[in-house]
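Have a look below at one chain only, the form predicted alone, in structure tokens format.
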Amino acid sequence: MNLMQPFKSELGLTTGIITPVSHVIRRSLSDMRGMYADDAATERILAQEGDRLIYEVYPVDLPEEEGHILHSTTIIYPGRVSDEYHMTKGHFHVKRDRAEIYLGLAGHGYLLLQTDAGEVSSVPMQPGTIAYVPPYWAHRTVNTGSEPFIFFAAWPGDSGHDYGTIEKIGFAKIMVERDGQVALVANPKYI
């Protein structure tokens, strides 16, 4: 590892934006095709409303290697696809034995976790919640509120992201609205 100079970033606690902004990862509904349980609803929304923005990630520009602590903020915008709340794609770490930590900054949502064996856990999050993602758990976040759900995340630099496994098998459970309440239900598309 090369010797790096210390530096600082600024975090807008209400906006979720980290500056300086090196780049922003934006995921729109078209990027999430196949991730929601109701594919027909996804296509209907795209045809009728256009390609709505689901979430943005503001990463700090650091080498993705051992010794560094990568960190970012994520903003998930409110909304649903059919009755399923807006969410991130979700991933395992390539190095499965790496953990991650989240800090809720604004809004309300859940951290949804799953093991390779399909064991599911969910952690409610709000401003001030510190949620721990243990090694070996896939994780995604879900906005169950009516305002942007914003959180800060930090993880080891050599973790890597395995989105492919989740794209292929999905999560065993999904977060939906049932009778005006948040519900965790079986995912009909889970393989």
Contents of the next structure:
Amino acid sequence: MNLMQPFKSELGLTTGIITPVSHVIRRSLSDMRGMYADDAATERILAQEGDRLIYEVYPVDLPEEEGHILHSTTIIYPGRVSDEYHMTKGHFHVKRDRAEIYLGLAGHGYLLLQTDAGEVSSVPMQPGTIAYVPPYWAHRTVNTGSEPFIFFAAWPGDSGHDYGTIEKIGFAKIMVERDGQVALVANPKYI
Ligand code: PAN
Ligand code: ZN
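Switch from the form predicted alone to the form predicted in complex with 5-phospho-D-arabinohydroxamic acid (PAN) and give that structure.
Next comes the full complex, this chain leading.
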């Protein structure tokens, strides 16, 4: 057995940055082409304003193996594409029965979940909210506030990430601003 030595990381509770920084995953609008309902709005922003940063992930460097608990923070910057709030790509775990825990640190948003059968659930999150992603639910987070929405996540090391299914079918519901309010509405592009 290869015995790993205990170690720690430091989490900036207001910045969401975990140090030491092993690597940072940055997702810009061009990485998310086709994921927002309004494709024309995506292309308009890319042409007029450039490639805006939507979210960043700071992971702790660990082997993606059974027995480990992977953990990271996600920072979703505020903003919208047309009326749809900034969000993560969203994914199923490759091993569909692997659950996950999210802990809200800063800002406001929602955890959106969806089953293979198309059932959708939404969980509001604020600092201190512990949101549970049960086995078999795809998950995506959305920043519905005006500040960065930051949360910590922990999940089993052998979960794996399946992005393809959500890229193909999307989420059945999207979070939009309607008359100044946050609204969960049917996704016109949902297959
Ligand atoms: C999270 C997510 C993170 C970014 O750590 O990976 O919030 O979202 P996407 O992976 O959908 O781009 C998690 O759910 N890990 O399993
Ligand atoms: Zn996950």
